[in-house]
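Only one chain is given next, in structure tokens, and it is the form predicted alone.
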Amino acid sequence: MSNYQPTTVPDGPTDGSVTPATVESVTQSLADAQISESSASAIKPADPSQAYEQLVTPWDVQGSISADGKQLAIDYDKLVDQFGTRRVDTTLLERLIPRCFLREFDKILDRYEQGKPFFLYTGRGPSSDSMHIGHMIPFLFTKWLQDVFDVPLVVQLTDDEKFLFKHELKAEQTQQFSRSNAKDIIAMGFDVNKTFIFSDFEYVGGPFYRNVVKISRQISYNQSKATFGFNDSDNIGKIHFCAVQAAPSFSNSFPHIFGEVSNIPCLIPCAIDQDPYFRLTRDVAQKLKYPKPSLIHSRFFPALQGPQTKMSASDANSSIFMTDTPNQIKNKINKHGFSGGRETEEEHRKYGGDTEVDVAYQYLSFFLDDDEELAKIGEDYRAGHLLTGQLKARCIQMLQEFVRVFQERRAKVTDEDVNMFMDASRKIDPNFGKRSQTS
């Protein structure tokens, strides 16, 4: 099962090609999903007595360390409480099962069933020339959503954000990264007739910027500091950027798609660390009389060093990049892949391994299509029958194939393709495929 593993939904052909998750995988993984119905503008403060525990912000993700120094995985139950979300229940899933597509969340699902339009919005912060495997997860799921609902998609490339937050990068670099990352995104197979990819450096202006300013006036300096933890030494661009990331949530930011219509809501598939931005956005939307965006939050794709943090494009040793060679993938998994195995083979065979922290197993849980094989691998590893080297070998094989297929598709994407996807002068039809009401 290709396990996208969406964890939260804040209120708001087997031909070898890269394909989105199967219907079955999305249905099962949605059992772990959550829906946020809070429009609070700030993150709920963590318990002071738990200050040593995990940290999850849009720029830093770190799991906790136990009293005995053990690295622990991200605790999503605590994030549910801290971010004010709730898990998707079986009632919502049952609404989706008749067509076996999507597990939206109430308001978006209602619109779909009623034949009313909505659009998808997701993004990428271009901090390197190549995206990594962790970035593929939300884009695979977004591609699946677009295929199922046949709706417009806008993809924001936040080259301005990376320049503001990473002082080692120049504006020219991040803008160049955005075009390179656009090729990676296009290689996922999005419909050019329904997809607009834009660079903030190139696109922000006109109606989009008008929304940015409207949003900015609704967010106080104290709100921004409280939500994101900024201090007086942070540049003012960081404080203002939340308005830029919020603006694509509103349909009238894209006149070549929606004209001046402002009442079409969006669904945002993203990683859960982006939640603070959209908690503010939902609060502002109410003040501006715009529809609140809905979100589907995904779990983090673990760094090679373990599930305590996520892959980072800024750290080559933490990530499997989509440009990596088969040997690079093999060496990274073998050298840097955090193991849940024991120190010796004798201990491992006696006590078994820990699949909750083993990176190779975690990667298989995201990409392995065969549920029975995954279950058997996990069972054998925990029982000590399967050794760490054997588990890593299966993971390496799977990742090499996934990256190989992607690279074949990526090689076919041209600069002309990028220009077409990023052309703001072309008209994109806002209509979408309506759900059949017949069984």
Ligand code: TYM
The other form holds:
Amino acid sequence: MSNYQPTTVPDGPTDGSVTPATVESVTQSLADAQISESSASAIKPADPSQAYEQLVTPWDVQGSISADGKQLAIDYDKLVDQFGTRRVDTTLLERLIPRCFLREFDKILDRYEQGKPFFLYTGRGPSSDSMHIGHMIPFLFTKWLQDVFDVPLVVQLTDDEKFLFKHELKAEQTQQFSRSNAKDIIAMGFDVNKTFIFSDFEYVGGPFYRNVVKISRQISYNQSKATFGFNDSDNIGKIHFCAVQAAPSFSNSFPHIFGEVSNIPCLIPCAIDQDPYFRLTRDVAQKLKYPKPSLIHSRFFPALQGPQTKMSASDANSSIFMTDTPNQIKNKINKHGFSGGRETEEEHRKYGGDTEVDVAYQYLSFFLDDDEELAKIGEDYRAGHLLTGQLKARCIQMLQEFVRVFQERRAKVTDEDVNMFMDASRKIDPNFGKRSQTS
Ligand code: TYM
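To complete the pair, please output the form predicted in complex with tryptophanyl-5'AMP (TYM); the form predicted alone was given just before.
Zooming out: every chain and molecule, the one shown earlier first.
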């Protein structure tokens, strides 16, 4: 093991709490987060006769197009209805601030207070060597939850999924990406004693696989097709894969943490594109008499091209990667960053800019820790006092700093660290809350 120490990103305090920059901004983004509690209707695949409707699946996120041909931002109200989730209201948001958070997180918090264990589950589909900045959001939030609750965390790296869904990738490649993505995840500062990161290609077998098969027997071909929009020429691996992503929701998939115990529930932080998997999982859980997973969804970090879609690794120009240099970040924001500013400086000064669609402003709203500064930037931009170039410059500076700190920490993560986090033979203590209860 190297001298790697679990820490926080970026430049976090050493007392186990997350740095204000991370906590506050991620907590802030929860204003638009949803908690998924009920199973709802399936996502409809794109239908040419409804070409104006927004589409959100694990592979494709597109805002709708208005009657006058304008590309619109993602309508989260509509998603809340469609997916049957509910918004985190302001009161709940206030409660999400650490201490109150412990009281109010519905079933999970009730359990926590009763001293009953739960665990966190999240994941990553290793489609490339590097994660982009949008992927950081659910992981930063997961890190915060682990710090607050001191619970075990399992992180699934779905190298099998990426092989099945991306025909240009070889199985050996996606497995290799799992290891490099694991380094990205480790660099975020998860507690090695409480965290198990696994690649499906390496880990699936034994009790985990038994759950996969139990789950798959509960999901019909029609259900999988309707939920994900598959057609008859899709490979059978895709149809079945949902059982693999569902399995980590159940505690007995991890004997080295929970033994044979199957009644410990999990909380899954992710963005809402993963919801179709977990709507199915919640249905299946009931049938298998396992606890249903709870979910907390973060808002999408928008693509450089605008808030009508999410940042996606498959489009390099839509994304800021965690491997980007300061210059690349600067050029991407300046060249591709969708602006809510006006055509000319004169018009901008007269009518002001639109922060709702301005990507630089949206990025600042995720990561800027200083609420007052963000409010002032917003006011000045909308009033036309702050110009697009100035707003972009502030955004560039913030992103460069965030990525720089991350890269420094990533460089310190060694192969031995990865082996340690991915070691399925070590025992992980399923208990929790020692740190919070003694403080
Ligand atoms: P993947 O690799 O597409 O994404 C990893 C995590 O990042 C979230 N995400 C985003 N969040 C905010 N803004 C964005 N632009 C953005 N793009 C992606 C995803 O919702 C996800 O939480 N099938 C999964 C891997 C997986 C998983 C899980 C994810 C397996 N088990 C459990 C979450 C929870 C995938 O390909 O994720």
